[in-house]
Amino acid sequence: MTIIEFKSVTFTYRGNDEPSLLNVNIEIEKGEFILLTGPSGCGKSTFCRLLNGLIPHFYGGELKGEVTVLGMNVKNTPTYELARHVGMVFQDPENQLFLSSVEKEIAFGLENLGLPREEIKNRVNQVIKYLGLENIREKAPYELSGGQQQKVAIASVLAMQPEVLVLDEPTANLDPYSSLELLNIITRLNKELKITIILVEHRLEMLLDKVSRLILMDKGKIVVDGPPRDVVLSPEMKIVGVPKVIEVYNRLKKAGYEIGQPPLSPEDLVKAVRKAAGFHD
């Protein structure tokens, strides 16, 4: 079931001579998850504004071409409207932070809808229990770490029920552990709730294995979009810089070791040339 289409999409910011999105066309299926990479600059975060109404309604420009996400044109929709079913998590949390603890924070946008406080109440936690920010909840936004700001910031968005959840490079302010913990936070997200997922991430070999399709974006462009395995193996993947373990996997079969298809992870890699060295688990 496809929601959310992209048809012929092209937008230029005012006040720029060059578009940011040129001629995008693209069709993303209910429960996917979607690693989305490219060059700074390339368009990932304009793609991402369009999904949840920001473009066209908060940054100026010019429109061309339709986006639909459930079935709502963009353009016609008011963003609070868009807000029910699109999450966005943005780079920076303290921009989304702003309350004086956790659980009012999660409660804001709920509050916002109008919801019951029975109903609020219970959401928030539900959301608190999943995401176990059970000792935090008390706390300030401002007194917590990169990594718990951004498991708050994912929990009022969560709380929200969206059905599509957009994460415009979410770890690029966290340490490796805590990156790691949040992207595995967002896997869950999508197998246990069967959310979408759209993120826009550089760190690609934390996610190349758990993601289901991965898209490359240059100058406005989509220039490759398909399972990871295709992808890391396409010419264009140089533009953002081949991932090691790939790397490793081409110098081997190159030296004439067939070590299987290509892995995805370090985890990956070890496996399968222990298996083509006769080593077995």
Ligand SMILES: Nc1ncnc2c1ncn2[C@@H]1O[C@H](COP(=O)(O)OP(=O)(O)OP(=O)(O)O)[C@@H](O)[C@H]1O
Second form
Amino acid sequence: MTIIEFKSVTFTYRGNDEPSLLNVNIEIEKGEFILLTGPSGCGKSTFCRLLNGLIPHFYGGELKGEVTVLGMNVKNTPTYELARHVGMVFQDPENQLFLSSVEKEIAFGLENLGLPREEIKNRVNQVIKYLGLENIREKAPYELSGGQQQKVAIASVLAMQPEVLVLDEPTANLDPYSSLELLNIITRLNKELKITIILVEHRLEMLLDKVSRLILMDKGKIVVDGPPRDVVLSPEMKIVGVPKVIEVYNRLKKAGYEIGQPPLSPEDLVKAVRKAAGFHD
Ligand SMILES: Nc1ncnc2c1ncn2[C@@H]1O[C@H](COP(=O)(O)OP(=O)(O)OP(=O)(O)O)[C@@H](O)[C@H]1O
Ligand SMILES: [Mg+2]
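Next block: the form predicted in complex with this ligand, after the form predicted on its own:
Below is the whole assembly, all chains and molecules, this chain first.
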């Protein structure tokens, strides 16, 4: 089932001469886990803003073409309606959290939906348990680490039970350990809860073996789109830098060593090399 569709979408922010998205066509199926990458300024955040209606409802400009999310044309759908189905998490959690406790933060969106008190309580408890936030439920967001804050941001949108989750560089301000932890949580949301994920991230290495599809943007356009194994071998990867494991794979190949399929993680690479060298684990 197609859950998101862009038809010839071109968007130019008010005051700009050049469009920030140029003739983008894409279909996303329910349950996909998409990694969206590309150089700074290529239009990734602009793409994300269209998914929950921030464009055109909050950012002015000229929108051509059609964006449909769960059958709703974003142009004609109020953002509060879209927010029930599309959760958004940004780079900077501090700007998203503003209440006096984690519990209140998670309940906020649900209260706005006008859900019964009991239902709100249940959902808050559910996500707190699912994300392991029991020990911080009464803390204020400003008392938390960046990684914890991002988990709370995810918990708040998760409580809305969205079909789609859009995360725009959620690990940009986190240390490597917290980043990995957050990416593992995001992977679980896709695998266990079947939420369709669109994740903007520069560090491909940590995600290639987890995502179902890799999309590379450049200058407002989608330049490559497909399964990570295919995309990583495309010449356009130069734009963002060829992942280390693929670089090693290519060098080995050039030197005459065939190790099978391109590896998508360091573990994959080690396994393939051991196998090719005749080691049996
Ligand atoms: N609010 C805005 N008003 C005007 N122009 C904007 C606005 N936001 C983005 N742009 C322009 O649109 C283009 C795409 O920006 P966008 O933020 O979507 O890129 P990005 O891929 O998310 O970059 P980054 O990796 O730095 O986050 C850039 O040229 C940018 O200057
Ligand atoms: Mg951005």
